[in-house]
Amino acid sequence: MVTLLCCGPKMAACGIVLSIWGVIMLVLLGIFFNVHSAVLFEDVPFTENDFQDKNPPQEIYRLYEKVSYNCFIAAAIYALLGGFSFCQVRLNKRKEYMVR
């Protein structure tokens, strides 16, 4: 019989914990990048050419928003992996009650 079970109960539980932590952290980072937090300025991928534009703050704000969207996309991927880990936990629990 084909089963979708591919990781054990401890690995699945670890995946859930790491996914929850990753989603919380990345959503908060996405929010802070979206409000253009000055503390995160070093993490914005700007170049010298971005400062030679007619309106440099708008270019930097665009880069902040780009990083913010990337954080939200990564948080969504973590949420999907958390859902997969949750399914693995459920399959492991069901396997415990099955008679061989």
Second form
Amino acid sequence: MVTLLCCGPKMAACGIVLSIWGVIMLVLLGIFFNVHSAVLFEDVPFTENDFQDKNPPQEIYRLYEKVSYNCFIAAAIYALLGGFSFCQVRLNKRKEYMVR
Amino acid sequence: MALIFQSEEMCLVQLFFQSESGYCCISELGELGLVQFKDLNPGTTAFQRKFIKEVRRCEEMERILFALLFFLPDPLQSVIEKVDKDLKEINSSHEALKRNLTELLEMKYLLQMIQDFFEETPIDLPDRLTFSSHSLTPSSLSSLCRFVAGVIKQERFPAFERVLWRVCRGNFFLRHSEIQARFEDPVATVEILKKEVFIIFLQGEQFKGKIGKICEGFGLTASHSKALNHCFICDHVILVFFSPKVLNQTNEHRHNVLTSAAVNIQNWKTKVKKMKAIYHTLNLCSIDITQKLVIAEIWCPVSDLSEIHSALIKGSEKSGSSLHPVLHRIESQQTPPTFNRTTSFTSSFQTIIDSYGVGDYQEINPAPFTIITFPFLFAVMFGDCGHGLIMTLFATWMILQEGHFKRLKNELSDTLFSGRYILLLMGLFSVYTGLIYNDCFSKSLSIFASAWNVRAMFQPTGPWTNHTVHSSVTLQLDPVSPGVFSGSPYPFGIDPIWNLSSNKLTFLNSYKMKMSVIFGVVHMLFGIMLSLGNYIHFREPRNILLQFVPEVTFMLALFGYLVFLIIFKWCAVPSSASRRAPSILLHFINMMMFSYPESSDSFLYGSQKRVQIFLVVTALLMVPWMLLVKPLIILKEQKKEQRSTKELVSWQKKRNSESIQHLEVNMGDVFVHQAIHTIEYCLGCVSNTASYLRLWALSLAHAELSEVLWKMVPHVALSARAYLGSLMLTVIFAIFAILTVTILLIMEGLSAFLHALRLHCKFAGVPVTLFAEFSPEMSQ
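Switch over from the form predicted on its own to the form predicted together with its partner chain, please.
Up next: the whole complex, starting with the chain shown before.
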């Protein structure tokens, strides 16, 4: 059976920290994009055509929401990564106990 | 807690204790770590001290311990020496056993070969058979001739054979075979040797002698036919069988001795170090004539006298002496050493201040103020609430994991760990300034509604039309137009709309530069106020008049007025007058050059010309006051003193005088000293105010770095129109996180830390003796 332990203790800890930070920050970014925050306007991928809209801000709002969904999906990926790192941490701890 | 504002009050105490209890008392005092011993035998060299023998013994023990460590992969003297002796014995017996084993093994193979040889049938003659005349069968050989048998290294065998041939002229019969097992070379245990067994049949006594000599020359032990018989074989076999067991047991014993030593070795090292320190200290004390009493002089804080007394009593009881030590406080004209009592929280700030120079005895200690000013100045330069939050969390984690960190001995993590409280405060203040600058990972937070309104710029209320919007590259919001600026500014911090504007830097630069100058002037004034505190404490009212007043006036007249101008302009000039707003820089320069324009409409307020002339003249008058008045007064006093020699006046600060005799004051020195002080102060004012502009420079650098990082990293992923945008975002966020930590947190953090340190160096004092408490554990 292939060993499930592939990261060392330090890498797993870094993984957990990065995942927690990623989840929190990406969820917040997603929420801010969802409420069409003006400060994040420059990060929305609009083009010249979007300004020829018949129904003024709706196209831009749609783009905002698309980015926010991207952020939420990325946050979910980080949550999975966090879970994986946490398992690695537990496996590392168990290995430490067994060697002693 | 008024204690930490000044260094502790110290007193000189004489201790008398019996010689027998000397060791225990000093060890108790060492545990306390509150006293500093004065050297009472300053004239003696190291060899003349009384306890030199004991110090030598301790050093010998340290040497043995160090050698012991070499064997380990990591009371006292007799225990240590016994372990040393044991180890030497074990090593030598190990060597001997190994040698024996090798010999016996060789013998075993030899006997086996001979056995085989004699059991062979006569018909099988081996290939390499050398004999002289008749063909002899092996069985007849054994009855007629003698034989010599032995073991030789395989590589030397050809040489051996050749020598034998030449010496015996071919009158022998040699048989040899290789031993299958491998031998370890006892000298260099790495080599594995191949050995061969040989047996030589010969005729005649002379040959035996010759061959014996040849074997000696080759360094082999050869055995003769008489010695080999079956019983011998059995004995040898038994011995060979048991030797490995004996060897194993020796190995095990050695291993046990070493492990038991390893358990104790750290303890022993500590104990020996403590002993050495105690004997060094005993060398500092003086022994009286009767050889029964030890006298020591110590500096200690007044508030700890009772603790020291009880420690001494404990020490004397431990050593079983009946008399308690005597504490006797004596007066001294010497300046006591400076001692600042610190907790684990304040110690890191105290270290920062001490690195510039320790203050004089009982001067005001700037460390408690540094607890706030240092993190604050750092935060002004670092100002980003996202990064500040990460810093705070990291510092909190370090504080909570104190136990784990204390066990790590890595130098880098030690430095980081000892600054954990500083990091915590820096992080908290950074969050605060980040909220004021409204900067979180380079984006602003709109906690409240912005005070600017873009819609009001359009047609009915403002000048813009649809056409304006489509045909311009940039548009500027005009706060004078009704409704654009709501009139009540953003409640806390910078308005988030500035984050989207392209002239953000023009506004922020002006704001941050002025803010830096204000902070600089306030910080410097605060430093001068501390010196006022010193003058009051040391009761030097003359200094207040001669130094403090002109310093403060100079500073306030010039730079205080500059601060006033800044704040006045912020408050009094409305946005409708923004086109003709006066430039503070130009006004300040003109003020110093006394050049005023003809028309009076560019002034900030009515009587500006008169006020400014008055202030500059006052400031200029302060310079000769600082430069000349004090030395002239000293000169006058000296003349008066020379006339009446009975009067005892010392103009030097009392705390620097070594003796009560009055000092001849060299007038030239006084004038030069005062001139240096004046120039240093005046020029320092100007240069320090300018150097506070680094607060602006670094915060600008941090903001720009942060913005560039956002534009180059997450922006790429967020503005991707592709469907795999979320995967890209995942990877890019990891890169963003790593770059944020390394560049923005570590690099910028260290840079801001360094500059904040530089801004604090004005609190440095004259280097004076720091209280060096006697505490052997702390030297580890």
